[in-house]
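Form predicted alone, single chain, as structure tokens, below.
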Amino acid sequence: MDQDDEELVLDMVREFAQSDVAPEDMSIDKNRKIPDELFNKMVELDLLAMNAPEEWGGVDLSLSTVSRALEIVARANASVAVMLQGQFKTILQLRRFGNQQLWDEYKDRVHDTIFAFPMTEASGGSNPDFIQSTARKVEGGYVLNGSKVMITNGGFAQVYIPMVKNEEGAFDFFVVDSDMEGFSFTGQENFIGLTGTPIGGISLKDVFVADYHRMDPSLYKDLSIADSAHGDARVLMGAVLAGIQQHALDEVLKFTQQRKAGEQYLWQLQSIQRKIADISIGYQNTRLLYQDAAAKRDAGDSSYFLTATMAKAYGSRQAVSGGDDAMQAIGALGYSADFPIAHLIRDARAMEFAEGSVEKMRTEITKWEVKNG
């Protein structure tokens, strides 16, 4: 797709967006759940195959694009856009490292199916040193036995392609469905950010899956599909936090040259001004660091996934700041939950621990430091 078709996609999105997402914004954050008639919207639109390539009946835009697309989202609602995250990446991994039957198998599902990615547990979170999930080899497949928590899209997808160990102890990585036996949901998470993200877990008790449900071993190594998941996730993580940024710096805007102290509007208020400019810079940075990742990655270039880091590390905190920022802005008005911030505030914390915390973010870009500087 040439770079004129990837705008008018985006004008899509936009209208998307500011048509039917934000009107929703409220209502998506007080009832706790996408509305379905949004959702049938995102599957007429054939929003869910976004990064689909062509063969699979989706427009295979880039990772720029398709990160640009999540922040104009996120503009709108930050739940919508991380569901969709959630979907583009796990999208991005099939297409990687699948085989060509699990292609003819799923690729007509990506257009009205949600997909996830599961990796973390409950011994460990995400790390992969505490996975305790299993794949056992038998007589025309493998058997899978475990379970996964804190999971995008969890107990809304219907597909899965979560992260076990082999019987050598190697990790491993199959795609299962929702409908096979065995697979059960675990329950949802009562998160106080991003309420509309379908956030739960999964069990896999005794799940046989056929030989080709492996994504293709001679594809990866050990660990490589979920640093390629962690790494295109931050990118897009980037982008939504960007759009959480922008939807700030919109509300305090708004409201601040409405409202007069005295003869002044308080955005001419140098305190206020303050505030403004620095939600400002902050969402600038953001956005130079996901789109400077998102060209990497689609150049080939493996720095893409420091950038990609930062942009999650640096955006994370800074949507938060600036959340504080635009609250005090507005003033008592601000921390009402009648008003946009209070949620903004809360989607961008949780953004501090989804797809990796800030912690672990900073000792990745720490170690790299060291090692190459």
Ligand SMILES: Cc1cc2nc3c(=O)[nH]c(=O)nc-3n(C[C@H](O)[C@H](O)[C@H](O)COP(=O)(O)OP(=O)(O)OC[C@H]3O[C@@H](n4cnc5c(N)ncnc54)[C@H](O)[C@@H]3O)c2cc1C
Given for the second form:
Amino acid sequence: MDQDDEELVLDMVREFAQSDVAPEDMSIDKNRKIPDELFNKMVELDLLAMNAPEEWGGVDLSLSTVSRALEIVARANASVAVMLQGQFKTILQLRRFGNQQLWDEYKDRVHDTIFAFPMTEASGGSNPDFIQSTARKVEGGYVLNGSKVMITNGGFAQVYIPMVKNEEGAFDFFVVDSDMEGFSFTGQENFIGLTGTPIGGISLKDVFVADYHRMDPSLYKDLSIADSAHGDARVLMGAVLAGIQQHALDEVLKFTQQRKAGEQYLWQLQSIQRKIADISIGYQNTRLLYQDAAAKRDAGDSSYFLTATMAKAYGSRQAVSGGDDAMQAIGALGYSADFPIAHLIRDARAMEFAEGSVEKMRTEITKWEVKNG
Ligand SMILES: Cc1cc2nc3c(=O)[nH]c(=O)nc-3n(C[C@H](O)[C@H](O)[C@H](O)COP(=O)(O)OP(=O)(O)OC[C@H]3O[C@@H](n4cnc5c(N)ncnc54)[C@H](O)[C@@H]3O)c2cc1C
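Can I get the form predicted together with the named molecule as well, since the one above is the form predicted alone?
The complete assembly is shown below, putting the previous chain first.
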């Protein structure tokens, strides 16, 4: 797809975000659900398959463009954008590590079915060594057992690629359908932010999957498929965090240009200007980081992982503090649950855990600096 065509797709996403998503922003947060009509509209516009290859009927958007699309959606509502983030990251791993038989089976479903990538277990997400889910080889396939928690799209997705340990103790990944015998949902998380994104747990009890449902082990060594998923997800999360900051800017600019303090509008007060400028700087820097990471990833430059990690580590803190600045600039109305700022802060805060906690990411960045700095 050439650049002009990619821009046309982004125009369509912009129109969708403004006309269909933005009006539902507050109700999605309150009702803890993306309305069915909105989801159906995404299917109708083929948004779920934006980064699927053309052989699957997708438009094969680069990571750079698909992340720009996510920023646009997140500016209208982060819950919708994070659901799409879970979809796009899982499709990328299926493309990268799947096989022809798997692609033939799932290529039509990426257009109307939600996908998810479960790694975290109740024992903790930061240390994969604690993972207890298993794969046992049997004739013609594998039997999977275990349970996963806090999975983006968990409970709503119909296709999952869980990380399990095989009999050699190495990590393995299999494509699992929610209608397979032994598969069940274990419930939604009661998270305080991203309340519209389905996030929940799954259980696998003697689930049989055919041999070809195993992601191609010759294409990855041990954890690298998890790293691949984390890397893509961090770029996409960076884009979501840029969108959240832009949403905060939209609200603060609108409000401070119509509310007066004495003779002056709020935006004309120096203390308010400092807050607006800080939100703007945070937004621009997050955007630069995630776009740089995406461009590197598209060019096959492995240093993208570090930049993507920075985009999420920096962007998540900045989106929380930018939301706080926006709340203060707006005044007590900004503190109301009937105003979007509170949910922007709650939504952004989730990204300090998802796809690797900020503590773990800072360790990764420091180790890189010690080695290469
Ligand atoms: C919105 C959202 C979406 C998510 N989506 C998914 C998903 O799609 N798939 C999935 O598999 N998981 C998902 N998760 C789970 C996420 O990956 C985990 O929350 C994350 O890996 C951290 O694990 P934990 O929350 O269990 O914390 P723990 O690992 O138990 O850690 C607890 C605390 O200790 C700190 N800590 C732990 N180990 C270290 C260390 N070595 N060095 C320094 N500090 C450390 C952590 O930073 C954290 O502050 C999601 C989480 C959220 C909030």
